[in-house]
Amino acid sequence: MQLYDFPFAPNPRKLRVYLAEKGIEVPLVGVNLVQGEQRTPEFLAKSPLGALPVLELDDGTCLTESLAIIEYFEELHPDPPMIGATPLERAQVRRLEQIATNSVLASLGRLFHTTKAPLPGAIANPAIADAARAALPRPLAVLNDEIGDHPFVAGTKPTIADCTLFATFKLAEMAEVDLMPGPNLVRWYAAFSQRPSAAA
């Protein structure tokens, strides 16, 4: 198998970091997006929307979605786990994840890409940018709470949602934003990013 990957997007980087949390190593194949490599009939084979990460099988099966990929290596590899042991756990973990993605990730990527406009057909709009940063600081203050006094996002243990946000944070220093977070999320970044996992 072979990961298609672009170093600087969010969610492959948030891949990267849980295979290396995971131990798994898989051979990475680059697409470069800001030279529009996406967008190539031969990468459009594998990902419709032009997406990364794209995980190729041996077979030639393609799996697009970061999340469906992490699922398909926690199916493979269940120990440790980063999707949570039981039930409720599970629910917290995507719970936290989820916050992460919809709610900072997503308000951070349009932020960047409206201001930046680093990918080819991205347009500079003031208006799209100022309403995404203005709906930063809720979910942050709210992942601020839930993580407390505990090192990792959902706890004693790394799981998903400290893939998800770390990647949210390494996207904001390359878009030259100040998140503003929380002293909790300041200690957790400060903490997870002397991980090995983060030099994924």
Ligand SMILES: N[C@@H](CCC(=O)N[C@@H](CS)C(=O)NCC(=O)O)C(=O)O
The other form holds:
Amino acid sequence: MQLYDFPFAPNPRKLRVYLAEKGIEVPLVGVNLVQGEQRTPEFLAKSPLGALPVLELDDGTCLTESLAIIEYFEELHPDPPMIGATPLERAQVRRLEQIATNSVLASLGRLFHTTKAPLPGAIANPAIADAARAALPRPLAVLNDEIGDHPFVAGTKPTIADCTLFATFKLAEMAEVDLMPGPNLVRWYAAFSQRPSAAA
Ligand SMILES: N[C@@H](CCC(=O)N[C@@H](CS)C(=O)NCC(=O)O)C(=O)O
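Same protein, different condition: the form predicted alone was shown, now please give the form predicted in complex with the named molecule.
Full complex below, order starting with the chain above.
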């Protein structure tokens, strides 16, 4: 098995952080998104949308979509649980992870791609950038309230919600976007950054 990866991109990073938290080692194969390596016919045969991450199994099966890959590993290696241990816990973890993905990372990604335009052929678009920037404060305020004084996004244990939000904050650093996080998020990010998985 091997994992197609680009060190600076958030979806591959959330998967690497998850794997590090679980103690799972998978060999990485670099795909340089900035140089357009995701658009070669060979890579598109593995990932038809030309996106990372991709997990290639030993029989050649290729899995795309970071969350689907995480759920695959979680079923293979249930301990320690990173998506909660009960139906309600799992729902809560998935809910918070989806807020981080759909409401924070998606807007931040749009802002990044319409300001810095890092990928081949991308162009800046100030109107879309402004709309994306305006969409960020509300979900970040919700997450700040939800974390409260817990050590992790979903409570007392690290979960996939931490992995996604951490990758999002790292993208914000790279994109030079100040997310203006509330105090609970600031404390959470400083603490999570000290975990060994943060270096993944
Ligand atoms: N929903 C997908 C999103 C994948 C995605 O957009 N990956 C980005 C990197 S974070 C990518 O490979 N972009 C390359 C491109 O758009 O050309 C997932 O969760 O894996």
